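Only one chain is included here, represented as structure tokens and corresponding to the form predicted on its own.
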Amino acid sequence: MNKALSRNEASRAGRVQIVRSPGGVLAWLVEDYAVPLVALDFSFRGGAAQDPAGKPGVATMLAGLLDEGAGPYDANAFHEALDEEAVHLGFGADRDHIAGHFQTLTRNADRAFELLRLALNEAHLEQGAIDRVRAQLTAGLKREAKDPDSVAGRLFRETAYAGHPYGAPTRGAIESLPSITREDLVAARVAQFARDGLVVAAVGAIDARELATRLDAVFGALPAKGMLKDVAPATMQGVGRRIVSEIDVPQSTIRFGRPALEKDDPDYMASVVVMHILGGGAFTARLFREVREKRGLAYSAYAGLQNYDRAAMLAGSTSTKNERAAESLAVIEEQIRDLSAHGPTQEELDKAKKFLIGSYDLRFDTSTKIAANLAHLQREGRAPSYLDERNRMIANVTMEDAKRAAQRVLGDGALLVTVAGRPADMA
């Protein structure tokens, strides 16, 4: 286990370094010598929601040619060079950014970081691989058209965020990603590779200042200021209405959800514990012991909050024979609208908080994971001290803390709810 930011030091974030370089890049760092090895976490601001109109899928298509050929090498030699020196290196876009994690062992450390470089500013977008990671994509749409979690997530976020980018499709859709062209990637490239956008955490075996040299190298050239398009806030959709998308499969998923606080609101770490005991990972969330237990209604049935940039949602979902899909589902709203009533038991709101704290030291259990928690609370906006406050404002949630949020994010109980399946019995 990796030690860096273990809860048995005094202080998770007296670990954590502000380093900045010369050129103004500034990063999260966490310096650990048991392993030779140096990892990254990093993210420009942008993202599905800057996709042009009528053509969902720009980011993730960028993302994925960011390693296919870059500088003097081609895709299989950029590919062969990662190999050679064993550095894993790998881009993906998400609603609000477009992300990347690096790892590489310390003496291959000077041409694993170049790669880095190279995929930054020198990938090549060529036509050949434009057109392979669309083929990709696409077949991957395909396969996502029969399958029942796909249909029901996609049919979800089309209504909640109707009009709105977070309505369409990260990945794009089978009938825009042909009309993705190069001067699209090259765009969206120069709008969202920009240093005011830009997220680092580094963990391992590196010090401040030959992290500050390397930041400068990797990011220094990008551009001061990204070009990002205006995007509104979202207000979800729907709620109350019932959407079935049949598909002749002997299983139908339920997606269910309704609006959230946002991450900023002051009953925000409040209602993180209420969904922990409606619908958390855990035996004892309410969801798993009426839907799974007493019922045996699904394998499993869970919910928990989102939250992008600009929107924040309760997010939830269940699996069950066609059959048996309405009656998950009046379980599932049963137990929402009787948590929002009268709030946990004692009991519930104890084991929550226990588990919720105690579980928190196995996100930092390995470099990779601290760095892509540290990135994530920068772009949170938080401050490192939140890798100490986090467990104490679990533990401070008292019982009217848990009614107050209970009742504010559960509100009279009713869903934005989507089917794909056949399921008996559901208008």
The other form holds:
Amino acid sequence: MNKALSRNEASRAGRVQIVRSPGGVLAWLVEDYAVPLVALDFSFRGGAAQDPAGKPGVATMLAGLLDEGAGPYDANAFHEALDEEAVHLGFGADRDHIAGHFQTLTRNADRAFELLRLALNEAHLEQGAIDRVRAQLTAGLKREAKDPDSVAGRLFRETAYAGHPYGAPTRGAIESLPSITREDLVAARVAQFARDGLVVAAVGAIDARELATRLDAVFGALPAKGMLKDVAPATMQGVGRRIVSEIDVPQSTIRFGRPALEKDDPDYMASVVVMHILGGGAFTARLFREVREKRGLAYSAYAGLQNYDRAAMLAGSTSTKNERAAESLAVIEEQIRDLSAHGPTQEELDKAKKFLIGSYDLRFDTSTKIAANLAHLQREGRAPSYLDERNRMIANVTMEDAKRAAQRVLGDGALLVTVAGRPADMA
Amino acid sequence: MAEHNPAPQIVHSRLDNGMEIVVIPDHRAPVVTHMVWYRNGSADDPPLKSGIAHFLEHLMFKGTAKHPKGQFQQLIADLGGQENAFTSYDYTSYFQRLPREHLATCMEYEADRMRNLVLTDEVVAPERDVVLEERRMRTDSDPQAELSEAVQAALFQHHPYGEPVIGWAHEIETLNRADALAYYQRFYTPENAILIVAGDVTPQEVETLARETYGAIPARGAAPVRTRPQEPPQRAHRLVSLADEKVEQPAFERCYLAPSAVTAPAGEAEALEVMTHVLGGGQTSRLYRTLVHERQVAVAAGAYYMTPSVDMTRLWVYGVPAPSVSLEEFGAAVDAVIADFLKAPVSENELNRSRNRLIADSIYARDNQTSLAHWYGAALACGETVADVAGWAERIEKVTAEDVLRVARRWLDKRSAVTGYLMPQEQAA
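So the form predicted on its own is up there; where is the form predicted in complex with its partner chain?
The complete assembly is shown below, putting the previous chain first.
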């Protein structure tokens, strides 16, 4: 019985089953029996944007503590159980969610799902583990304190979203991590681990009936509703500013960006196409061609869209030796202005659309990638039919759409630019 | 390890001109991964030309007479494909992932650049600048990377694994078109290449297409011979330290010389894999449990064994000390864990946990055609066989606690190791 993932089925959406457990937990499922595995990808609404003011890092720390002792197991015993059953289990927080990624061999599924249930419902959050995870996060932050890419990124985020939760560091700050208490972590768990903000995607050797039973076991006891505070829409600030952080390195790392379109904007898909032309792909985008290929200014030069629940921006990066950093930035700004003023060429538009359409398949060739994509679409509020509609939406982007989207996203070309290094001739 | 679902049927063959072919069928999605591996890496760089293997990898994107610069890349993009290339110590590899129906076109282009590369000074010069920027980005702006480079240079007293894959900046600056073409002529031959195709294909169609494309390339008569200076017996533990104002978090690494799956007697590399996992794989390992949980002198600790490798390889032990623990104290704590580890065989529980994890990883790998292609490609490029890779899990299952103890005693020897300290400026000696 290998009914899923056959290339003869024209519809990708047609392979997605929507499973509702007796307890009311919803999941998208793609059944496939080629490899004896089950992959689960899920998330709760919440994340770092819910961190208490002045205490960034709570959501990240909570995610890091879920496998540090739960139910009858202390931290060691829990990790031994994961090893014995060869379970892959990881949690993480981003700005808007706490997410989990789980994979098990089918022969170990019973115990693996039980370990997942314990992590989500009965994690101890005991003080020794809290101190351990705090020390690990602190070491990570120290490690990147003077790393050029981290410094430029931090400066960019703090400037762009000053005063908004998105301006705070997701993984916390060295100064504020010590103030996070067990009560903060318990409060975050109570507020966020709820069924109304939950999305689940399952892929692999499991049928709808078994999945429904497992969903109730793992998620069924969570409260129906979370208690999230409202996050205000974030307006990007600092556009037009150029900020340099001096670090003694031979190369300047440059971050740049400006506001972009929300995902529900009618021009969003056209803006995806335009951004691919500007800074996407590997070898064909304008930034790659002009910065790397023609001038040898950098190993990497890219720009893309970053959408959070309450913000949308264009963000890009490059790294050039200090003497030529200003030249790199000038080339990037020139390309952005040109694309805004004139739009792409017909050839660029046609090729970008072909790439975006053709490459969609590559996102669906492993269980974990499929599960991640299905969870992502649910977070965006899409129906499974989007899996088939998405390529049509790209095909329908006209030159007029692309020019309008380019104008709307790239505007006058003004950017927030942050630089880490010792760039010459850059005020 | 009885599974209901059999492992993929991997087919291995060879063209008349000597090029090897490996096909890894995976029919779940209508995509293929196409890779060509060449058996040459940075350890084959000629004297004074460090970085030439990696530089040539960049230059392989500069086009041929039939398909001028950018055409192959544009084609892959038009098809919705992804592509890239990478260079390591022992191999250089080029790959594309794309919808299955375009495999033939892709093979035609890749075969074309195996023998028809055109290089001009106009494309060579800016690409050399790109590589120098890559080095500045990956190494010269990152003290941890600079330390690792110094540790490798110290570990290998004679073998070229001590040279960084990307090369030394002062030698990269001198690489030119003639160097690149000489290197290309020597190594980019069918006898030196391995084709791996994974995904929604049959072995028959791949072989037919391979004969039409790669098969048209004339044989050179023999694969290039790579002769490398080998390590003499090592007798001195070396300590390498780097202090930098950019370092705020001290870190510890130790790199031991160790045999690879290619150089070791049968079963020894597998014992090393299990040994390294018990010692430092994950949070139940000896190092993590003792240093992080019990003694609380570390925030992180672990070990890692690098294989495959053509010649003697490396085994790392690494850690991040807790605040107020010096690197010397940390090193002593690591030594104490290892001394204890060498006293008696590991427990049955430890052995089973590690073997379970390692064997399960080979099942998880089957979910990802690109990972499988990479696994086979790297192994074959280093001199292993398809049967070696396919039988890996079975051999791991046979590793005993006595095997683990024997290889630990033999190879966790500080006299053939380098210890590296990464330190903040104020701690500099």
